[in-house]
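The chain that follows stands alone, in the form predicted alone, written as structure tokens.
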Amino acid sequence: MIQEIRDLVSEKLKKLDGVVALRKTDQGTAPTLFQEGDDVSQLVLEPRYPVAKTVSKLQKRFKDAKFGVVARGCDTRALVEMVKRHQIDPDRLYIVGMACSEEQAETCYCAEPAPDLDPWPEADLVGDPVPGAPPNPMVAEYENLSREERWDFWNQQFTKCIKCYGCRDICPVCFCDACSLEDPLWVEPGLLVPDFPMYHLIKAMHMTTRCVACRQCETACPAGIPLTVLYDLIRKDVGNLIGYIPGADADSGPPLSLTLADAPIDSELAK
């Protein structure tokens, strides 16, 4: 797979701007813009990092500019949420979709591991798509607990954090140019742990209609803080309040964008 999208990137080079992709140097790997003539046999695929605000970010620098993005699932749903919120031009970007392997699947409990190219004007896809592997177990045990069980283990859990923002600053749709978590209003400066729960809230509500399901934020906490559970669990109640999956249809508006009048809510579950 590594040398097929390297090859791609290498064709497609000759036609766009740039393609991000990750790359590979005795300094660490990080996401990079590879242009024609670029060395392609540092690009690499792995360690997972998210690469939507990368190309956001390039988009905006160089409004004429055509780029492409080595994507996978979860990169492409980062994407189309972007698009939703005017953050990425779809007609300025062409996209190299990576199919993730049962293995990778089942690490991060993904349902959609394969990239929905349907959205994307331009787009390949490397790899062969496999099924989505089985939720986290973790959810349905949280699910048994009662609500002052349920109180107590988030209270154990965020008690541990470091107010790091690696959560935020790792999601491939945190994109604010000025953050709630950093508006003293809300958050007190210099206090470790921060309040509980407002910090953690604040950041959950952001992603009520966000989460893609990426794991990023889990995967950067520094203090092992099961963060794909609550988001999991929102992202669940989301689907069954107003039958919203972030980043599965590109032509549906982001829902806290609506009047309370165009809201698809159902009323008996808002019940």
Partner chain sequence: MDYSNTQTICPFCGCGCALNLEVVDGEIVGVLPANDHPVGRGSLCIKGWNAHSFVQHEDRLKTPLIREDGDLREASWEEALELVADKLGSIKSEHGPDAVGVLASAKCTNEENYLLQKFSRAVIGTNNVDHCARL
Second form
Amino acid sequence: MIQEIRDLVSEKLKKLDGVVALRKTDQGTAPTLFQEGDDVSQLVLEPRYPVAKTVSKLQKRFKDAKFGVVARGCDTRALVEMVKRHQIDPDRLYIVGMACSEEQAETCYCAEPAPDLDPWPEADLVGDPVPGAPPNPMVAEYENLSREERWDFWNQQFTKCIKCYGCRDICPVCFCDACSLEDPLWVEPGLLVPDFPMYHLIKAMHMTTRCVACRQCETACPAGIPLTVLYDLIRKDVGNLIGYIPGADADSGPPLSLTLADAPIDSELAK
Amino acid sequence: MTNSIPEFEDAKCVLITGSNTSEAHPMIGTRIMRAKEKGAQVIVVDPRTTQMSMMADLHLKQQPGTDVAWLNGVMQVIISEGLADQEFIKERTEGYEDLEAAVEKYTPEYVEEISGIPAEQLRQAAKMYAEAERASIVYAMGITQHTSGVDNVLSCANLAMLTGNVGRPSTGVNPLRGQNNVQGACDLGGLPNVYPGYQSVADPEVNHKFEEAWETELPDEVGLTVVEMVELAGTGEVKAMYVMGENPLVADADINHARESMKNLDFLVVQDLFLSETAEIADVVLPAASYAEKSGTFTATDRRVQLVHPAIDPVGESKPDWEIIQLLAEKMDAPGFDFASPEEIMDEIAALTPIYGGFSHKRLSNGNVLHWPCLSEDHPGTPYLHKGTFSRGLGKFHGIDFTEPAESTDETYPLILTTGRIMFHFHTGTMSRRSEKLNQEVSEAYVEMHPKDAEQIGLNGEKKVKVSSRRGEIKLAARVTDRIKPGVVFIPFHFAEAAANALTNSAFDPIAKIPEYKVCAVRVEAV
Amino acid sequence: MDYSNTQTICPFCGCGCALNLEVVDGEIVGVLPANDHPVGRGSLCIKGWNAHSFVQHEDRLKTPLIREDGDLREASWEEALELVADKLGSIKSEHGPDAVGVLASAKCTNEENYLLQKFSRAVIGTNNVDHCARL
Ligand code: SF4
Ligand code: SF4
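Output the structure of the form predicted in complex with the partner chain; the preceding block shows the form predicted alone.
Below, the chain from earlier opens the complete complex, with every other chain and molecule after it.
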């Protein structure tokens, strides 16, 4: 698969201004912008980084450029959410979609391990899509807990938080310049452990219609807090309530930007 | 550190003292949290409530400056309950009788009188630590920055040896170094008594080796420490100072005195990124390039040597420090400074420094993780020390008695001040306070005090206070919190405009010459 | 048009986390953790995440400065180094090498610390070299 992607990228670089992908050098591996003439044999697929954010940054800086990106399923979902929020211009983006392996899908509890390329004007898929993996068993376990147990669980987890903001900074769909987590009105600055539960609830609320289940916040969390258990639960509720699944559908706008009248609220559930 | 950072995760007991680990060494703090989730017991001995103490199984709040007493107490319990590792003591150590005799009188009840730690808690802590299969001690400046700093450190070593917690993974005595390359600055001879690799300047053989290599005569008398240099600048014996990337006028103890002394110098050169408080009084300021503009290596607190790569060109006309030193040496017609790159400098280091003997930039690339001692090109490095034997052969126990801190409280200065770091800033703040995000978390100095002490001085509403010691005074905000013991106040030292070190005592440990930052007597008044 | 990441080591505490500096056309715009590093394993603390923010700060010193009539003024490298060499040389010859004190740095690289102590010992001729490890 890797060779196929490298070849495709080389080919496309002739027409594009650059392709965002991971590069491995003797320093380590990180995202880079490959350009024509660059050594694509340095292009690799692991580990994961939030490339949607990189694409957004570069599109904003280079307003006429057309870039490509090597993207997994979660990356394309993030790209979709960013397009809806006007952080990415789909017409200036080409996507090399890569299908994740079964093993990768299981590690991420990923329901959609292959990128959905239908919404994109220009895209290719490399690799064979595998079926979705089963959900994180912690979510079901959690649902069996009583209200008090839930509170204790999160209290204990969030006491480990060192307020690095890494969960936000790594998140491929967090982009605001002014972040509520840094607003003294909501969260008292300079406190360690950060305000419980405000800090984490605000973050969670903001993820309800955005979290694309890439799990990168958990990788970035030094304290090992199972953040996506919380986000999975909330996404599930939102999905049940208004049928919105972040990253799944390019055509439906972000629900909170719709008026109630045109929101796809399932009237039965809303009661 | 005797052991490496990842090893913490598999410890069965971690004893943390004098370290606000999750704030000052976050990635070690979170490792210890993970160890706890895997079943380790965590003991914190600290006068303040910290994130680590909130998670700990036991939190002992000692009176600042009483560390030898409680450490002796822990050992007294271990010995009297038969929990000492006799086999380890017999095979790997000497001087056990001295220790036994010294700690005998430190019964938990006696220790309670000195330290305020309830006897029962001390017993519990001793058992927790001694009974664990792999126990690790973690400490930082809270142990070393005392007039009894060396005694404190030796006591930690005593405790680890007494229970055989040395020379195995996830054990050891682990001092956490505060700045990213303190370890390296020490390793590479930035000390008045040793050449790179802790080779003594007073050892004729060593001296000869360096004289040969550097093709010049070298001094064999131990030089001055920073504290002494500043002192002698005041008396005129030291005429010139050359300061590379340090800000002693915020970091030093009793900075008012230090400033007066350094102003007395005939010539002061400061090489830095910013016009620091020290650079402000310099005669010549040389603009240095930051870590992001140069290559080289840093050595982390667990002796891990890692490559630094330049991300951008030097800002303005600034130059990497190594280049500046080279240019200066050339100007002074000194041979031996014509390196083309830091890579070449590392080759010379490796040739002269046995513990760095196996390092080269090439070997360190590709994310290769190596801990010194690394004696040769094919040596695998040493994640944990003292396996099978100590560097001096047998580990030596030291019988140590508790001594009072240099300064005690009285009617005029009734509170004890202790200083330290917080999560959101770094050292003297020259870097971190220029970061918008870090500054928006905490932008000004503050003093933490207990509600009882706040009530005593009638603090309410507008919480501005004046804190004074026998050496100086500062004005700053008060944070009233029960995170701190009554009778003790805490000030982070990152803020030059309300510098904690205007208050601190420069009385220092007779051997390590570390000032007693962690204990001085102060008065707090509402203003 | 250029975007790349340079992997380096955090300038703050002694944990020694590796981090990536994100550079767009010569400007450091952000930090990414190093997912393949044994200490951080993809995470950093708030200081590491902001390790880029002071690097290109407007307060950075951009030229050497020399004190003249009580004030610091800009100077060329040539002039500044000449002055330092001259002064250190004359203080050494008048008062002996031990009249000079040198501070190495816990924030500089190993190579730089090595070179500075070599300078102190071999060029000035004094073991008066220390750093703020204790502070
Ligand atoms: S990544 Fe983890 S430790 Fe950092 S702010 Fe988020 S929850 Fe807290
Ligand atoms: S990221 Fe934080 S924990 Fe890691 S080295 Fe930097 S300051 Fe230390």
